[in-house]
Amino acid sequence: MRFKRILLKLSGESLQGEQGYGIDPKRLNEYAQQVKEIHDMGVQVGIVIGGGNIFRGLQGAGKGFDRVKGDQMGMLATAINSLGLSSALGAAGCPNRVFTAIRMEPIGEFYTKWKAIEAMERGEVVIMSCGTGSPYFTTDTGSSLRGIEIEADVMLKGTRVDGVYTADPEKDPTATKYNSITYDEVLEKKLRVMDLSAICMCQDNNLPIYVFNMDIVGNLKKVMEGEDIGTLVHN
């Protein structure tokens, strides 16, 4: 097995599936079938989805919402797609216990580093919403730093592109992908593999980023068996 700790960074923009918006249960269910094959095979599993189907802060400070409240407002559409997740899971006979980072039990239990490890090595998905819990940071921001304090192996970031690209693969038909490319290069590139104070974050603290296609069912387990299907971004 590849990794025995991961943080799987959800897009919240994925879960609309062919609807649009909201939560398509065919992918919600889906993902949860690809987080159980994985949990069966003895991966400790922490996940932070985003809430884009939902509501995108900064795309509201842009249309007249103050921007904490903005924010504050996509933190609650995280934990709307954590809980559907959760019972996504529930439902497939995945244990799993959904944390937020703001307040709101008994929505969640509040978070913290050690009872989300322990989550873990009870043999629990640790779902962990709300991002970082402040304003002006992005879910992307949120799952590096949830997956340096859980100790993760490497975050697997979860998108509808099979990695990291020369350019937008969706605008730019002569764009290549990369199987592996360094911090510094990213950054250099002005690659937006996530915004720039997620990447530095995991740049200083040494968390390799795995960027894959998680819409094709079977990406995730064939991840963590080895195949090379994505981009490894790394020091």
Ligand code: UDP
Contents of the next structure:
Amino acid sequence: MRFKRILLKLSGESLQGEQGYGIDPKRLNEYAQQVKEIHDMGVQVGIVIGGGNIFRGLQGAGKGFDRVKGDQMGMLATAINSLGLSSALGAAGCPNRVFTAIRMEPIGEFYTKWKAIEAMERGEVVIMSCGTGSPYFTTDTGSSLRGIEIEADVMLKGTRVDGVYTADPEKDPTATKYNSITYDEVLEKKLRVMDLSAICMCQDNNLPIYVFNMDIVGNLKKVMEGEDIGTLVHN
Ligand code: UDP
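Got the form predicted alone; could you also share the form predicted in complex with the named molecule?
Shown next: the complete complex, the earlier chain at its head.
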């Protein structure tokens, strides 16, 4: 196996599927199936999921919301998505547990690194919700933090593009994809892999990131089997 323990970052925005808002049950179930597939292979899986399909603090602030309250709304949105994913995983027969970075029992257990690792070692998929638990961060930073804490071998960043490109492939048709790139190059070329704080955290703590298209069913398994379908960002 390529990696023994992974941190999987799922974007909230992708969860909306074709709907443009909220949670598309089809996309949710596809994600759950893909996670179950690699869990069945014996991989320890920690998941951080975004909330952009429901609410983003920064966008809220642009509309007059208080930034901290807006970010808290965004963190609650990640808890909603986490419960949705937990439910879909359960329905697929995949044991799992939701942790929250903000106390809200009985919705989820209050997160600690130790409880999360224990659960993964027991064979449960662990979903770590509410990002970092603090405003002014994103779930990208939340994934870096949790990935480092749970001592993951890699952060798999599931997106709707199949890797890191020289330019935005949705805007520039001449953009080409990197198979592998260093953090320094990402920073130097200002490539939008994740936000700056998240990238720097991974770089400082030597957590490689693998960017790939999670919206194509079967891709997560391919990554685990070592197929070169995305981009590796490393030191
Ligand atoms: N958020 C936050 N702190 C965190 C993680 C998330 O305040 O540690 C809030 C922030 O407002 C963010 C929202 O939650 O916009 C949803 O997360 P994100 O935008 O990362 O979701 P994604 O883009 O992955 O769907």
